[in-house]
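Read the single chain below, which is given as structure tokens and is the form predicted alone.
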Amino acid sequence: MAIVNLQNVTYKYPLTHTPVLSNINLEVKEGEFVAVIGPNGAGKSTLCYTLAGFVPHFFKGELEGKVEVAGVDLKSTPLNEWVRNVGLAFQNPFNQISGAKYTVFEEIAFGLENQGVPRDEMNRRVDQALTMTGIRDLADRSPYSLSGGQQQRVALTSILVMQPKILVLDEPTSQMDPIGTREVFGVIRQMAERGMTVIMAEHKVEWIAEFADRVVALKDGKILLQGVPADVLTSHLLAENGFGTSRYTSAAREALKFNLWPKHLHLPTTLQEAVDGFNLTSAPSPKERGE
């Protein structure tokens, strides 16, 4: 069943007359990890605002049909109410980090203070989710003293440390670097085999083909493409359509053009994918074996 179910979702912001979302009509199974992709300006971002509630407790405008999580309808839930079931994590970190806390352990455990968790609780709590995203060696330190990248993993921290039902990323590793991204979906990943439910919107495509459990293609406003990550990352319709696509699918496609890709094989969109595709090119044929 799902745990996530849009309808019929058209979105307009306040004083514009085109919607930036139009007719989205979107369910996620619990513990499923969907990431969303489309070019800027797609509707990625407000579709991240409106399975949190922003969208329209706090951006107001006009939301037409239906977005319901965990059973509860979004428009007559109040935002407090509605965040306790999901949670968002920033683009932009500094939008997150409270500015109320001189340390990052005190940012982490900030929400739950606000809930009243009892403090030896709150301590395991925060202390098991710093571990989990590989910041216990940042507890101490000031928030604002950390690079951008460190600071979208407090961001997300202070997240999962709130246990929600749904994580909602806008982009959190946009200011990571190779290693800092891998071990970022890597935990997220985790949550998902945990019984978390995520919805990721990302460029990196090359992470969600490998992490992912299902794509969803985002073209203004619209769901152009869903699917298993090997089929949507591989379509001609990203490419029309001013998507970025694996530059593993964009070398393979290449060279298939002139026979240097088996034809049989699915484009990669992972690196071993397409090492072992290209592997398969060149080896010998039997006939060059001897056999």
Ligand SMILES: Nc1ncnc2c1ncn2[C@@H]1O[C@H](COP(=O)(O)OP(=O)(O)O)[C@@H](O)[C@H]1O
Second form
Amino acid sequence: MAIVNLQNVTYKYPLTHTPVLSNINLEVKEGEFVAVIGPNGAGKSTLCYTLAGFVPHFFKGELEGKVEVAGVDLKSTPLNEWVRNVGLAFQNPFNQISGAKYTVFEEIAFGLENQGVPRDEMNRRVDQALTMTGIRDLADRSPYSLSGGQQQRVALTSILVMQPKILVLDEPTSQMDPIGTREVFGVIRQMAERGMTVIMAEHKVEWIAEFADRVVALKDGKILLQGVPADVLTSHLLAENGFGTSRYTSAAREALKFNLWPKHLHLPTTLQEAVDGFNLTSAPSPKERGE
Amino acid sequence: MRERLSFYVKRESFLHHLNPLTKLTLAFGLVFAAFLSPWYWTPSFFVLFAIIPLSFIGKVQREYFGAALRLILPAAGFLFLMQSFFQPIGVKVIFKFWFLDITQESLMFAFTNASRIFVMVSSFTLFLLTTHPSELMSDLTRRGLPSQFAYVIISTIQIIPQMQAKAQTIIAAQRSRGLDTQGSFFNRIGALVPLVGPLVFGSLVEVEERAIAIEARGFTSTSIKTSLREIPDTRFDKMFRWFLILLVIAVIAARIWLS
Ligand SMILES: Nc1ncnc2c1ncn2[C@@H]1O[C@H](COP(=O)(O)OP(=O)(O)O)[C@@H](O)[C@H]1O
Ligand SMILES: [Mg+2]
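Can you switch from the form predicted alone and show the form predicted in complex with the ligand instead?
After this comes the whole thing, all chains and molecules, with the earlier chain placed first.
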């Protein structure tokens, strides 16, 4: 049984005529990690908002088709009940801070207070979540005094502590520097390893290749192709449709033209695959290169 | 970025452990009694026998005296001077300065008013120094204040320094593109115009995202909210609040009686 089930989903924002999502069919199994890639304006954020219930309940507009998470139907469920099953984190970490709390510990407890969780349980769960995401040392800091990467990890922890059935992440590292990106992906790796069901819009392909069980490529609101990362990320369709590709894939694709990549091998998506592949190719001598 | 965004000073003291509503009642009680009392000495009495002792009980005397000397006293002093010079009441001139007559009545009037202001600002300073804002809000929500209302207040307190920082960034950015933000008054006013767009428009986007973020964390959940912090409300708290209410009533009664 799929935990996420989208059937023929088409959506238009209010006062607009072209659908931002058209005829999307997507099933996600429990424990699966699905990455959604696509150029700017492809509809990645809209898809995330749909899974999280904000489309249509917050943005209004016209939603056709069926959206189901954990057997619950979106259109007939109010947003405040829907969010119990689906956790959402998005790009700007600063705007995800509630603004009502003075320490990271309190900030993470905010969602549990809203759900009416008893105090003892609340303390225990916040404690566990802090340990799991490795930000225990930030517990007493003000959320506003943190770096972007730290704030985003606080935002992720604030969602995880609520124990949602699925987690939706909309380009959680797009506003981070390399250090912040690594910190945040560290937490995401944890979740993947714990078997959390995750749907993540992301354009940093190198990272996707590491985590994702499946990649969905979105273009103009339609699913262009989907499958295992090794197939989707190396498909020539991506390059032709303005998607970003992994630098390792691009390098190998170029190398292939000069017979510098072993033909029988799949194009690489990660650094390790690239290194392995290039090692197999015996490096041509300077004479062969015409020097 | 500043780490501390509120006045609150974390200490272990009797005052810190009072219920927030009790402290709020105390602050308002002192203010009402000081303003409504028929006797000119009441506010000074409060300063000597309530405000100053309370600052020691709350272990925030250093912070309080700092604020009192740098801010509250100069403000009250200024008010005192203005009112004693420009209050055209009374006949008993005790002092002449240029064309201004200072009468005993105007001096008295100015003194009472200045000390009332002193009591008012002092009580709220003590209140803010010893009360954690989230504790206050949790307590008031528990007593029926709508949580949306509490959220707006507390997030506004927190957001102001953030807005200031952002305005600074935008000013720096506009200046690097050649905007003149210095010089004459009109120059400065004119320079505000290109600031408003990014600040207001940026804030609207932010408000939408923040609304989504807190909604995603169950802010409008129909469950009865709980609170991370345990907020005590003892029998002493309740009795003390009644005492303060009675005190204000007594002061009002005295005022009516004596007039
Ligand atoms: N609130 C909105 N109202 C109307 N149109 C919107 C709104 N948000 C996004 N869009 C439009 O929907 C399309 C998809 O946007 P989005 O889902 O943000 O794409 P992505 O996240 O892939 O960049 C874009 O053309 C964008 O202009
Ligand atoms: Mg987006």
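What you see is a predicted model, and the numbers here were worked out from it, not measured in a lab. Numbering follows the first chain given and starts at 1. Basically, rigid core = biggest C-alpha set you can superpose within 1.5 Å across the two forms.
> Aligned on the rigid core, do the two forms place the Cα of G186 2 Å or more apart, comparing between the two forms?
Yes, the C-alpha moves 2 Å or more.
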